[in-house]
Every structure is written in structure tokens, then in C-alpha cells.
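Next up: just one chain, as C-alpha cells, the form predicted on its own.
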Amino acid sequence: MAVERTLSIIKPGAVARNLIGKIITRFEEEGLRIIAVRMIHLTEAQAKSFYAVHRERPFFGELVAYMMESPILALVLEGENAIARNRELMGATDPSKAMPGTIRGDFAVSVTRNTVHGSDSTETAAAEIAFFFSQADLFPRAS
């Protein structure tokens, strides 16, 4: 198994509902190590840039507006197969299809307001991490 890094975002609705601690606890209990964290209130330009891959989709405007509602918490998680493990913890994008015990299954309100974001590949993770963090922001790997 490979040690990977992935980006996770605790979205505005979860931040506003004071779910940060509950969500972080799930990452840590799964053995994922938080190596960087940043709270930021995204501008429209930042939200549009981060979600540019969805620009042509009908939900793009709603997603951008949601991501600007209040601060987000961006985290870099590290661990064995961190990308797949984080995606399992998050659950399906549609909370009505997410299993109970997953973050989205337990906390998400709707598809757009789905509580968390997570990278879907090593390439995406590298780009998404670089969007929010410099290399100097990342704690070194544990020995």
C-alpha cells in the first residue's frame, strides 16, 4: 500500500453547522493524518477556479454560490491509500444514496450541500492541494 496525500474540504454548510470536530474525528479515527489545515472564505474567482471542471454543468452556479456562503476548512490528509479511504468515509455525493456512518450519509443536506469534498485521484489531489497550500505548509511525513 502507498502513502498518499489528498485534499479534503469541509464545506460552508458543515462549518456553519459546527461539524468540523465531528468530521475531523472521523478522519483521525480512520488513521488519516492531518498535515495541513486552512480556514478560508472563498471569493467568487477562487470558487469558480477550483470547480472549473464543472463549469459546463447545470449546477455550477449553485455550487459556486454555496462555496462562498461562509468559510471552508481545507485539509491535507495523509495515509495509506488516503484517497480511497477518504472517499469511502465521505460516502456517495447524493446523501440519499450515501450509507449511514459516512460523512455525507450522516451530515449532508443535499447533493449540492453535501458537506465535504475529496480528491478523486493522485493527479487531482496534487493540483487541489497546490490550490490551497504551498509545500512549506505541509508537515513532513511521520517517521
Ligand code: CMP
Second form
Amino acid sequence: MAVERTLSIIKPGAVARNLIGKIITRFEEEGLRIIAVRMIHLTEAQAKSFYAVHRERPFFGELVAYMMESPILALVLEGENAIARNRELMGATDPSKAMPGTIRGDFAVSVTRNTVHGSDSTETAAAEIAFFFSQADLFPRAS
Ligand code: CMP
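Having gone through the form predicted on its own, I am curious about the other one (the form predicted in complex with the ligand); can you provide its structure?
Okay, now the whole complex, with that chain kicking things off.
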């Protein structure tokens, strides 16, 4: 298995509800390494650009409005098979389908207000990490 990097976003509602620590603890207890962190309040242009793949979907406007509601925390997670492991930790996109014990199962409010985002492939992870971070922002660590 390869060491991978993936982008995680702790979304506005979760930051506003003081859930940063609880969510980061899940990553660390799983053994994923946090190698970069950035708090940012997305502009409309940034939110639209980040989620451009969804621009034709009926929920796009609601998604963009939510993502610019208040600051987010963007993180880069590193570890063996990090992309899939992070998605397992997150649980299903729709919290009504997310298992208890997953981040969304435990904290998400709705499909839009679903607490966290995580990259879904190596290609997406590379693009999403580059959206928020330069190489100099990353601090790889020996496991
Ligand atoms: P995320 O993993 O950040 O990726 C895209 C986001 O779009 C997703 O989480 C949800 O917040 C949102 N989303 C996906 N499907 C729907 C839907 N059917 N209705 C509303 N929002 C959705």
C-alpha cells in the first residue's frame, strides 16, 4: 500500500459548533498524520471554484452559500491508503445513511451541512491539496 495525501475540510458549521478538536482527534486516532492546516473564510469565487465539478447540480447554490458562511479548516492528511481511510472515517455523504461512529454519522446535520469533505481519488487529492497549499506548506513526517 502506498503512502497517500488527501485533503480534508472541516466545514463552516462544524467549525462554528466547536467540533475542530473532536474531528482532528478522529484523524489522529486513526493514525493519519496532519501535515498542513489552514483556516480560511472562502470567497464566493473560491467556493465555486473548489466545487466546480458540481456546478450543474441542483444543490450547487446551496453548497456554495454554505461553504462561504463562516471559516473552514483545510487540512492535509498523510498515511498509508489515506484517501480511503479518511472516507471511511467520514462516513456517507448523506448523514441519514452514515454509520454511527463515523464523523458524519455522529456530527452531520444534513447532506449540505455534512461536517467534512474528503478527496475521493489520488487525482482529486492532488488538485484539492494544491487549491489550498503550496509544497512549502506541507510538513511530511516519518510514521
Ligand atoms: P462533499 O463531500 O463536500 O462533496 C460535495 C458536496 O455536495 C457534498 O459533500 C454535500 O455537502 C453536497 N451534496 C452532495 N449531494 C447533495 C445533494 N443531493 N443535495 C445537497 N447537497 C449535496
